[in-house]
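First comes one chain, alone, set out as structure tokens in the form predicted on its own.
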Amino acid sequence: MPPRESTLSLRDCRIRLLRGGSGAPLLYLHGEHDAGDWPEMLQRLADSHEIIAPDHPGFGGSDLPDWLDNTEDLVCFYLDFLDELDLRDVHLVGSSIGGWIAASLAARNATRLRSLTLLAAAGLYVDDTPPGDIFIWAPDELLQNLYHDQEIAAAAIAKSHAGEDIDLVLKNRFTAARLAWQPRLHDPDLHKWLHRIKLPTLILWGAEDRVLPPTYAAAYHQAIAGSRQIVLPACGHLPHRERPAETAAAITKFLAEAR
């Protein structure tokens, strides 16, 4: 079944919201590259969970509010979002910038959360391993660097050359730059507070990630006590797109054990 689409108004901002499936609630916070989408991974997870997938403020079909300046603004927004929907025992899953938001939210206030899953999460900086510069790469180069499988990259490039969703792409890139241009893709203070995360935590990464190499997975794994780490071979920065079946299976197994 396709997801249900609705609009939620919160903090003077209209949010596009997709929901589907049934079961324990799973809140998915998208990355900078897949706002407004319902990837195969979510469809698979919807077999056992109620998926709640908003477009972040400033992304996809959501408004860009005046108050949005940084990722911490989104952290506070999603704390309000959880309160507004009165969601409890939530499995929080975040990809890239969405993973950064998820990690910061869990460190700040996890009272409504049951578990945390980070998919190639931004937010940290590893000395001697700077992230790939998603804001400097040319459009085709960016798509090539997001995937290990260049057939998938070529299909994404062809779609972009066809002009599909160009306004959406530009909107997402503009807001991503607003949030993560300087310092690039990280919060210098985040690492100091990750020890506060006591939730069952899964850290899942692609072995061939050119944006945030697996050393960033190791950094999160070291900072969050008791976390589990999975590195998928032959996979780039978007495991939920490049390896959706394996990613969904790993998350499903983890969530079953986190109940």
Second form
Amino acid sequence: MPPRESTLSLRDCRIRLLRGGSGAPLLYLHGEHDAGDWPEMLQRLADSHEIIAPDHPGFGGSDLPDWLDNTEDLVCFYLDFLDELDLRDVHLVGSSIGGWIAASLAARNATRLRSLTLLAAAGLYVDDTPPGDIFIWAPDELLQNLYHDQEIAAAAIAKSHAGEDIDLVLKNRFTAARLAWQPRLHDPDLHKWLHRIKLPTLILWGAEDRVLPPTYAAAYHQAIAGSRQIVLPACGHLPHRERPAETAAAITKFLAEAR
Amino acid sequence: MQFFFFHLMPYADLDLETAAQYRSAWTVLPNSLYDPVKGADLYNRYLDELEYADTLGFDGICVNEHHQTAYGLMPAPNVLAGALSRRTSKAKIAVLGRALPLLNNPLTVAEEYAILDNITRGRLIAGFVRGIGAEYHASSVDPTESRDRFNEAHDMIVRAWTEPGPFAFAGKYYKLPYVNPWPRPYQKPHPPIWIPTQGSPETMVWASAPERRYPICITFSPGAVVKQNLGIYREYAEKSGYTATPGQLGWAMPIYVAETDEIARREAKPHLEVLFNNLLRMPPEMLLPPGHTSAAAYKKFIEQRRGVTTGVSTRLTLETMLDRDIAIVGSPATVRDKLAAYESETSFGNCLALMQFGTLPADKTRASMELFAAKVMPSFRTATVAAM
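To complete the pair, please output the form predicted in complex with its partner chain; the form predicted on its own was given just before.
What follows is the entire complex, opening with the chain shown before.
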């Protein structure tokens, strides 16, 4: 079943929302590279969960509101969003920048959450391991660096050369810069408060992540007591796209235990 | 016509072969390629050239700001302007310009410029720029904030120069409980503000607004683009109810003069090609970071580029530069005619001549400056006098 598309207006911002599946609610917060998308991993998770996948304000099919300056603005927006939809016992899953929002949200207010899953989440800075410079890489180079499997990268490059989604790519890129250019892909205050997260937490990473190397997984793992860490071999920055079946299976297993 | 001698202070001793292995001559080029012993010679030579321009009768001398690059060694242009301020006597000193959005506290620019304006008893021209895309990689300032930061910093500096202090300033980016710079500028109400630009519409509208009327200088663009952009500025001015003066319209371009066209081209060729191909070289991700340019302008750029294999770039030759009037090279008569033609077509009144470029050595730089001052500049003085 394809997801249902709808729009929601909240805090002077109209956002696009995909929903599909049934079961316990799972809020998916995307990264820069899958705004507006319904990746295979979500389709798999929809077998046992009700998936709610919004495009962040400023990304995909959502408006760019005047109030959006940084990731904390999105954290508070999603706290409002959870209230507005009156979602309870939510499994929160976030990838890259979306993982950063998810981690910060869980540290701030977890009352509506049941679990937290971070897929190669941004948000931290590990000394002596600066993240890959996603803003200086050329478009093809960026796609090559997002994936370990260069066949997947080549397909993504071919698609980008067709140029059909250029407006979307630029919109996502501009908003990503607003959130993550300075400080680069992190919030220097976040690490101080991750200990507040008491939820069952899964940290899932690609061993060959060239944006945020697995030392970043270790940093999250260390900061969140009781968290589980899975590092998938032969996988880059987007495990949900590069290894959707394994990623979905790992999350499903974790969520079953987190009930 | 007013003539300015514009220097970029390139690292002319760059190992071009090694440098070519890097993404760009900006930001990522290792500074181990910089030799301070050679650099010391270059700084002193370049300052001598700027001082010589004062002696030769140029109306002004210009320095500018770029960071982390062999293209230009002036990350702190007011240090160089300070060195020039006590060694020159007539020429205006134009700092074109300070990159305001890169600063945590732009009030320092109000202070530095006021010092220079005091020391020179009013010879300062205060340039303000956003800085090109690469500066946002070098400084890590968010390029999506570039224009708003620029506007806010500009407003604060002008208020600091014109309103009695102390007063409090609370902007989105800059928050200062005390704005009260000592010294105040020498010129009234403040030094002339100039805006170097590549001609973005937002900048042109802003600079030409009747309450500002800031002179612009179009930098490093083909003649046709310069013509078009100066025309747009004049149109904006007319729409705002006034006529732009030649003094508001400037063009910064490389110029080289020798006895004959043939000699001039032969001598300038390798050095101009180094400037445009080796020193100015940077990929679009560095030139146009997200938000520094509008999404529409960025998209146009990407679409023009699609299909061009990455990694293979076209080398800009002297011949192309001359065809498109990116540079003006030739005998005094050729250079004179070219400038006169553009003057009559655009009524531009500020000629910012880049007379040292790339690897051009000191003797050739001076010979070209001397010919330009003796055989090109005077004919424009006469024309101006006759027109008055």
